[in-house]
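The chain below stands alone and is given in structure tokens; this is the form predicted on its own.
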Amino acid sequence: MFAVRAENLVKIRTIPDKDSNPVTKRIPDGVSFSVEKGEIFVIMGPSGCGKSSILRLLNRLEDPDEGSIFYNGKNIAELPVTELRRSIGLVMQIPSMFEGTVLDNILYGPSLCGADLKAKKEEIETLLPWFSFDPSILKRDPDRLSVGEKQRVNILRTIANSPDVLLLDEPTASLDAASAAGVLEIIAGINKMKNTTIIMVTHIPEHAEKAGGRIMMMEPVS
């Protein structure tokens, strides 16, 4: 059974052309794909082709103007948004941190769901070595972290909700080579150890290859 299936996705947008005149375009324009449970699926293509838009549609930050998306066989338009976002977690390209400590950030989602925060904290502590973190990281101010550390916290915060599907929007784009390699190892580990379905967007061919799995190439929007 497919974890995610998209049929003829279209999002109509008005964007400025080179002379700053508004132009209506379909981004994405009729994209279809299926992702099996536990699969790593990479979406590649040039800037502006609709890669990130697809992730926003899958997480219902936006809804398609045409087409449908199915999660475990159900149309996501029929699912409560909060329920969907617990099951399909999205990690944005630019990591944003909330006020408080790193632990406060990681437990934010579980706290909204009424989870046992003590048990969740213990679970997070077991994952820290996997993310190359010392336990002291949990007490730190996230504003004092490096970009690479923030991205790893961002991923850890998302998987703290135990999503079945993890959406990653250019998770390595702003990282140096060493940090990018570390994030890609974490992604592979999440997939292997938790059987989490991974859908990752990137424009970097080397990172797509290292992530493994199938690659869907998108063409530029004319």
Contents of the next structure:
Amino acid sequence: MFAVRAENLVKIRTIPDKDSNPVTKRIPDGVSFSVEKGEIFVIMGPSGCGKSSILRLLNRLEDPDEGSIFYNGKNIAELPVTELRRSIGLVMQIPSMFEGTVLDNILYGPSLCGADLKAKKEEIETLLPWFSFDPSILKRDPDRLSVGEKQRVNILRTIANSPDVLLLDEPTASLDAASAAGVLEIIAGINKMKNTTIIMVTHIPEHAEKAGGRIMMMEPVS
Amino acid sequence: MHTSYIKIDEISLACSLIFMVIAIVFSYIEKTKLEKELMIATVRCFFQLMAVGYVLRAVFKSDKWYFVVILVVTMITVAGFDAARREKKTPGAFLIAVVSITAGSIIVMGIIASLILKVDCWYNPQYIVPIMGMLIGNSMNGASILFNRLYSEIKSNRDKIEARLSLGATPKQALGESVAAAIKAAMIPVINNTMVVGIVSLPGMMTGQIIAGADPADSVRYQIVIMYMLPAAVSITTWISARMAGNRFFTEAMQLREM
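Could you give the coordinates for the form predicted in complex with its partner chain, as opposed to the form predicted on its own above?
Every component of the complex follows; first up is the chain already shown.
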């Protein structure tokens, strides 16, 4: 059984054209793919082809106008939304930090479902060296972190929910080469250590190759 | 202590037009082009207040509970319409405003009537009408500010709200910060009024009672009750408005709608 299977996904959007007139487009337009449990799957393509939209559909931040998505064989439209979002975790391209400390941010997801926060904090502390953080990071104000640090906190915050599937939207797009390499190593590590299924979107061919998984190319939208 | 007050006859009332003329002249000199609005406001104010004066006199004379209820329902409906008119981007704002203003004003009025004034007759218009007027007016302003601020908070914090949803938050949990900011904005005017009352401003009810010949010490007691009741009514109204309005921005699948 596939961890994730998408069939003929279509999202109809109204976007401005080059003269700022609204036009209706199908983004994505009929995309299908299957991802096995524990696999790294990379979606590549030019800007505006619907890569990020696919991740939003998988996390159910939006629903497709056509097509279906299956998680462990079940249509995601029939699963409880909050549980689905914890199981198929999304790391957004631009990290939005919440009020409070870095620790408050990381424990946000677990706190929503009544998890043992003390045990969760201990688990997070064991992951910190792997993310090139020392324990003092947990008390810091997330708004004062660098972009690279915010992105790593963003990933930590999502994996604190222990998702089966991790969706990453351009996680290296705004990072320098060294930080990007670090994030790609972390992603590979999560996949190896926890057997988490990874679905990553990128427009950088080098990063798609470094991620070390199967690559799906998307065509530009006409 | 004088127990009578100077009545304003028709000629004296007409003399008060001089104040609006002053405002119109200043508008003309400064080219602010507010002359038309000021004239409309002058006419509307006159007819609205004259009409309400006669309506109140009739309600007071009739001593029938249903006239008081009709009056209060009309006030709440108009307040709901006005709060919704000022903010058109919140779906279902009229209904939300009516429900929340009703809850805020009725709960607080009930406490005042039963615990503080201990009125013999629950519909006594002498107390119900002016106090409900103040409660409804302030609740309406609170609801209006809340709608406006909540919409702009959600629009400007869309990424943050979706980040919370993506981690498994419900709409109520995801809107926590936005709701708090909107309620705070709606509460600030009434808190500021409570802070400066007696120093910067002498409120209308107290001034009215003093002019009508009441002992200022008694008027102050009424005014203290009024100043304490308003934050409570606005709190209840904005809390209900925020919960009801917040949900309207999400789909059944807990997705933030396009704005």
